[in-house]
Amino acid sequence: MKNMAKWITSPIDPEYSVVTFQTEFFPKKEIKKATVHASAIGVYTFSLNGARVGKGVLAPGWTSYPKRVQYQTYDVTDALKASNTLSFGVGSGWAVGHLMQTTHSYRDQIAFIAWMDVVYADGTSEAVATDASWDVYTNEVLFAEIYNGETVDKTAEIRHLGKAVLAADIKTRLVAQEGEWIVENDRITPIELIRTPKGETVIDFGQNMTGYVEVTIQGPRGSRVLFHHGEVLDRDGNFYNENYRLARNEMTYVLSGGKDVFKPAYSFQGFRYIRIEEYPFDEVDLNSFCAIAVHSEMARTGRFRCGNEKINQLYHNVIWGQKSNYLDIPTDCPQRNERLGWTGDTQVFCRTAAINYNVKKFLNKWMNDVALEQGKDGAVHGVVPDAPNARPKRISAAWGDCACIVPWEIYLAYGDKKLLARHFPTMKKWVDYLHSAGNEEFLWLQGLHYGDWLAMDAGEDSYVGATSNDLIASAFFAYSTELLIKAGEALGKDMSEYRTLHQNVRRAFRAYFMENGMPKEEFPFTEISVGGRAPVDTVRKGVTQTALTLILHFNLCNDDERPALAAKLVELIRDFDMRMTTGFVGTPYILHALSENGYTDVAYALLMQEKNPSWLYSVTHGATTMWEHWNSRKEDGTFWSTDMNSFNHYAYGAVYDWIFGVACGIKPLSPAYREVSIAPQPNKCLGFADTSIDTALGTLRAHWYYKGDDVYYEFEIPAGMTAHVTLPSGYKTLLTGGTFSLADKN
């Protein structure tokens, strides 16, 4: 039946309004099974006999549209009657709406396809499929666009636009849904109605999030509710959303006169606050408003709690950063005119993501698009799915390395060799690309990289940190090659060729970037400009916190060099008032580099630091999600530039994999946690720490707490798991399934 269905479109270009594709179905006999399949170039909703079908929203999601589009499947057996109307509303979505400043990114007009397979009780069957006989109608949604919101008019006249037109130009491949459903999750009631100093009416939901606001109201017919979204208030307490750039995030609802329930169906917003521009009554009823968090349907697997409320809030922010940005693809942010699948952000956070939630299907679906969009030469661009003409197609170290890092982390978390085998060619092509990318055989030199993005060691408001981009690129060349070797050996492949390559890369790295066991001071550099501004890549150093971190953590040094390198890293931290200067590249690894080399106390000091830059700076300034910049809001209450300042950016949330793996001590020794190391590193600054993760074998839990100077431990080990426990005193034991209590007394 799939082959009979045709892509159809509207006889009149709806621009940014929603149109409804509709057909009738009259069953001839008793139905045994009826299944509807649907997809769109755009975003669609499905109603049967006036009732919404399915739990998902924003279908069919976002894939590499020119290459593949997902379709969803719905069992409608019990919903069919003697006479049935199948209706599908279709809006512009990602494919036809704006991406950055580009319109109609993939096609100028929406398109739709659907088919229904009906099996009767007597074994015969019937089919219904989209073709030129379907009717097309206007919709009460007069405007819908991912960045700009929706206008819903309950008084709108529904008009017949004519018969559908075949969209013969669509050549993309239809695939059954691979990712999780995008669904509504938390429902959050307002915490406050605010009258700002400017006289604005603002509702505070108390939590920055991704989703939309549901409004339940009865008012005069034709009256309106209109509001905008924002993440923060300015330093004077006024509504602020200049950081949304060109994304309007505006909702307009025209009332029917009866009891209305409004919420978007074709867009989503990132917000904590809404500013009411129009309302049909003098007083705003908070009970009429409810915020609904929307993200991919991932099962929660990780939990954490400690005795320090600021760290608990940090963990809360990590979780909400992930929920906010795991909406079908791993986005960078949910609010401004961007919301793209940045590859660097994804690889930075994927280990933490797989601790917090089951992201196996989610990341596998995204990695399949990485593979589809990977160049023939193995190159991986900074954004997947591709956003045509929306971003320069820059190939950058640490961004393209998602090709190796994400598949390996999926394998470590879930132990699925079939998925590892599926993504192994992508990993191999990327490493082969690295081998040819630079002007030296075993180094990646003079590439156009994002560098240590948003690090603060080249100046507080720099885009690119001070660390040599060549050093970063060549370090990641070594790291990705190492992961490729591990993946290949896990799959039983002969990786001797790549072992030799890794040795050569490591040797070349040390010869070019290091001298007497230390990185060299400075290197030549290529100027980088961002958004047409003056070059921002102005300092290319080798002795930075990030450079030292990568050398230590990626094992690019000899064992006898480690003490001096780690001591130098600590010196740079102390010279900066016990603070980090690292950006997107160095931050995920810096605490690991410290704790792996005898400086867990310094790692804790960084974790607990509250001055900018630090993880707790945003917490002490009221954050409920992770920020894009360490100082998105500055000490004086002003903001970073309006062109790039998200208050819901999850990358720095990668710190939780250190809390989980070092502070709480849980590290997998084999894929899917079949064998683990539990080596907690307690510190009184946390008071206690209690973490757990749901694995394929069951729930693994580690809990430590102080009584005076003595530390007590509780471990829960699921049956079938082997845990190698090491306490700070040096005591070691081997635990298998059960609950255990231990003490480490001074």
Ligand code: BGC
Given for the second form:
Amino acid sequence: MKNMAKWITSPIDPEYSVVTFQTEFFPKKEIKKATVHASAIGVYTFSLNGARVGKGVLAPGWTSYPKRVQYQTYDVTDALKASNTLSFGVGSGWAVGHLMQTTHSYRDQIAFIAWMDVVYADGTSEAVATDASWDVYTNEVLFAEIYNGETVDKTAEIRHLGKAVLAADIKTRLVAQEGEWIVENDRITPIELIRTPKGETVIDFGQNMTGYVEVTIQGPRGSRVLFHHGEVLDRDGNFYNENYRLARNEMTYVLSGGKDVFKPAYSFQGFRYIRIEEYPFDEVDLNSFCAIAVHSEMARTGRFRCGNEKINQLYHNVIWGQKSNYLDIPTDCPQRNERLGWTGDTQVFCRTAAINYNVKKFLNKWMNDVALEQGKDGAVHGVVPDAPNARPKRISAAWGDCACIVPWEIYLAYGDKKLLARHFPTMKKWVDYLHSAGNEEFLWLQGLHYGDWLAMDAGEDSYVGATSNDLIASAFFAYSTELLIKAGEALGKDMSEYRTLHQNVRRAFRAYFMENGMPKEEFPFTEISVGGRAPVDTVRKGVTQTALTLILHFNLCNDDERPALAAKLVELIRDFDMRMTTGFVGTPYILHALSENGYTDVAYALLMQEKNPSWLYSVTHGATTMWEHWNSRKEDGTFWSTDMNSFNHYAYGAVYDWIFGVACGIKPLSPAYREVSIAPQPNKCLGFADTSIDTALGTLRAHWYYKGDDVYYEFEIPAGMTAHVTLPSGYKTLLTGGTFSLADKN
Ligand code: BGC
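If the one shown is the form predicted on its own, what is the structure of the form predicted in complex with this ligand?
Whole complex next, starting from this chain.
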């Protein structure tokens, strides 16, 4: 009985230690069905008669806590006995722990709520629910915090702290779990025990990831295993974790004396390496350690392989970027004191995400929080769920535009009109916000934006690139409006008002930012929304790779202007030694802008580029996930920075949507791939490319390979899907339901 349950808390503030809320239950008769529901302000674990229940970890997940918190449901019918102890450990989690520099981000103290519905075989029922009669105990977890790690003491004496105290101030709405379960996925054994030049003992798991390390060990009672996590070694081969900023990522396990299995239950880390600082024996036994990758449970839908091992590694890194950052919410990174639902990163990567995995439920849950946190005026912040008092409060173009981009990409991938209809008001409010945000009706000028984040064209050390923020913001105004129109039309709405708005925005954009079919050279400097590291070159530019990319890809130019704009883009790339200068804003689209305008060869050259900045730079420097900054590790082995240097940031992994959509050539023409275009653009540098995606109709696969100069194609089209195939020679055919082999001879 949900409404019988009360939020309860501990009589003594546990600060960052875990407490256990406990009650007993004695069934009166034969049980037909028993279901437990639980939630927390913090994160909780559920044990019944001493055994963990459910496949989930880090429940109840992360939502916009002041507005709603999820509860999980567990069927315990078969686990109940004549006498039962229900215990729930609760740690600080996202709600009570640190978020960026803020402590106790949502509430000062953890809280818990649960209820059990028992239906007896005779049709009668009984309910158990949290109230002030529950007991509160200390826990063997003496410290737990998302950023800082966990201390588990198997020798800890468990003390009764008293009866639970009601937490009547909690008014948040309880909602049934909407997202996927967060679960333990891959188990990864160490590949090497390293003794570093500094004399540190380091274990290498060979893969950067998100999760935790399980330690199975028997040693003297009270002895400890203590370790820190790191993503990379420094250039001398020593352990490095300065890029974690204030996040300690420290694990301490105190041994019971018997055989112990340790792993955290209230925190997670981002890491490839651990540095062992305390260990009960002289020799570290690698067999004691196993890394467990933790992320939301999503079905894998996409696969890719080609004849170039570096591109295969890049794809591997994209997949691991997603695994590492789709942990209940889409995050920027999993390791430093951030791990937030950055809206820009999410929109940049969501198309790729939906090719790789089924992310419908996952992104829908997050979008519902975007909707809840959207301002009355339509504003969407830099991070969702909110991180109180943190910098992300800003409302920035390309970040807030997640409001339109994410729902549209979910719709394209899965074709669910109900979801599109649910998110349509959020899309519309955002466009209305854009309409009123700027001091010009149809432009967004002088906003406080993140700009072309981490682009390289305003000085090596700048957080923001050279492209005019006004230009970026106004271009996204047009793009979001266009997506809103498409969404409205898909839902059968009259979008004429927004079509007019789009025309006006496009016209205003062209008048203000362009001249003779080209962007203007310079624009007024507007403040840039970064704490430090302002651009060395403060001139805000129009003729940049990012600006040209946006103008071409968002169709802000006329068709007769395309050749010159595209040629200019290519010229800037050539002038920069066939490299990109783009950041978060331009990078996702630059290859598309090139291939849409006859420069697929240049797109391939960028894809295959290995010098910094490029996708393969990180690959050739040992990356196993995507890096935040193009040269997070510089050529000389030093690091780009300590404060904005994650080695597990998926944003640049968006390049896979070009590999899938253009190199392999699969694009949905109608939502959920019912009708697709298959127009591969092969290139010898890949040798072959073989990709597939599991759609609702079945697996769609496109494969091409070279024999000499000739290219051969194999397509697998599920029944019910219509594929419009266009080969580079211009040959066109319509395929449906079957496996097809074609040759395209030059
Ligand atoms: C995050 C980014 C984010 C950016 C916006 C950073 O701290 O890690 O990925 O989009 O801030 O400024």
